[in-house]
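Read the single chain below, which is given as structure tokens and is the form predicted on its own.
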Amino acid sequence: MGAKIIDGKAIADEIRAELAKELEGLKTKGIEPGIATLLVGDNFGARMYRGAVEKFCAEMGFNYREETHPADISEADVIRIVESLNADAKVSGILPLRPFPEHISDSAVINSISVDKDIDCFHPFNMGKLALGEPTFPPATPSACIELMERYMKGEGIDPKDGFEGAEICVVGHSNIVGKPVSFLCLNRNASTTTVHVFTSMKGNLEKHTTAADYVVVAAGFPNLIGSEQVKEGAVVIDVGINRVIVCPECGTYNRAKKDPCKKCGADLSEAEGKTVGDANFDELVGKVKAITPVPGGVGSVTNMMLAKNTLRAARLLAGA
């Protein structure tokens, strides 16, 4: 029998139905939420993500404010600008939307935005409540990874709060993006918390705490890191990372560009088809593992659905209600 697939996309969408509720209370009431995001520069990744962040805004009907500045604006200029969004009454949360530019430091940056309209956790005073279990804005994609858990827990007839206690997770990848976060949030839930990365990989040791994991979520940012050698049956495994790989037409070998040959048998690539993988190897792993989630479709597609709940409950905060 196959593994389950968690089905982030189902999930997604019954989070998006219970939020609409709660969004509508609110609106009642006249609170409306509503996201700023600050781009500095031109970089690639933050456009998109600057676009992704509109759309969604509009699909949950919050407002939304944009600011995009370019790249040679002073740091000085871009912490008025953070000052401006901290006051602005319409604005419950705040996105940066790194990278910046070399002159603007992240720090100065992060530390200027209000902790009430951080909503996905950057602050270090946040984080730091989140590393000691304190009521906080959890970061949106470790949060998703919790809300994964949750639902499948819930789904196999087990309260998550048993679901938690005691089970041995293994955390693979230590960013303070994902890693870090998902480990704090999952000690908070009282599990049995081992992270993993990728000096324990050059020791020999990854394999040693992988396997004897119930639960393991994978954030390093590799495909296809970990396959059926590093899971035990019957494992549960949160595919967090969103690689585009070449596939090389003669070997199926992943590559990272085409304008070189394959790694492995040296192929002309220049004509192959681009693939968006986890760092699981799933089709390894859907014949060994208990439940997995899938890429796309898994962790990816709760994300936003969790940086909607804070910025719900920053707007609660922010309105006294």
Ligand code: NAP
Second form
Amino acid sequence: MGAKIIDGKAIADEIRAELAKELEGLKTKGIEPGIATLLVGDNFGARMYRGAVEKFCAEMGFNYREETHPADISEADVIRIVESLNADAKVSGILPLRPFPEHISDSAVINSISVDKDIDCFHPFNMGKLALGEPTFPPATPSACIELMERYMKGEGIDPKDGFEGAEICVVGHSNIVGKPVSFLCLNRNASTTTVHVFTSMKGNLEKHTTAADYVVVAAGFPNLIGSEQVKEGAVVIDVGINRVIVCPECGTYNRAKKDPCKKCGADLSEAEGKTVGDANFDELVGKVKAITPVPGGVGSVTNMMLAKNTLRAARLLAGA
Ligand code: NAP
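Okay, that was the form predicted on its own. Show me the form predicted together with the ligand next.
Starting with the chain above, the whole complex follows.
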């Protein structure tokens, strides 16, 4: 029997409908959720994300405030802008879009954001609450992983409380943005949680941990890191990775750039197609695991909805509702 493909887009649509009802209720009370982005300089990724947030706010019916400033603005001025966002009743959530230019300290900016408007859980206070098991704003991508696991469990007739308690969960990656918070969220649900990272791989111990897991959450930014050798039969794989690769037309190997020959067969890649893939070898795993999230169409699809959920929570907090 083939694996169940956990459909992130369908789950995102379900959550969107749930949130639309909640938003309608808030608007009848005069509460209007909104997001502000803070962008300094012109980093490509940060600019793309800013545009995506603006579009997303329009789709969700949220207010949107843009704060985009040239790279030579001073740190003191950026902090004054954050303070104005903290004081703006139309802004429920603030998203700092990093990287900032070198003269602006990430932590100085993050620490100046009101903890009640920190909708993606960047502030150390909110990360501390997450570690203590009392998150106000569980961060969006890690929450999307949990939401996908919970909805998968429900679909299988498993109460998520029972599904998590004592489950062997292996999180691959320990970044502050994804891996670590996913591990906290799993631990908070009483899963037996193992976190592995590049040093685990360097010691040759990755498979020892991943093959023992009922659930493997992979967030490494490394295409094909998890294949059939790395999981046990019947595991569930949640793939967070988003990697842009160049596919060799001769041997199918994933490469990083078109300018070099294929790292495996040496074929010319100048005309080769690009593709977005995760960290799991989907084609290989689909014959072995019980369920898997695709890339695209998995975790990434649900992430925005988790951000929307936190925005509604922030709007309620701000209104004291
Ligand atoms: P990151 O900061 O680069 O962290 C990657 C983590 O993976 C690190 O902890 C690293 O370990 C570990 N790692 C790297 N190579 C490994 C290997 N060979 N074996 C075991 N562990 C390894 O990246 P990130 O921000 O967490 O993002 C991870 C991936 O998720 C990226 O592909 C990113 O694009 C994607 N992402 C997706 C979403 C979404 O919404 N779907 C959101 C955010 C990120 P060390 O720290 O020890 O080096």
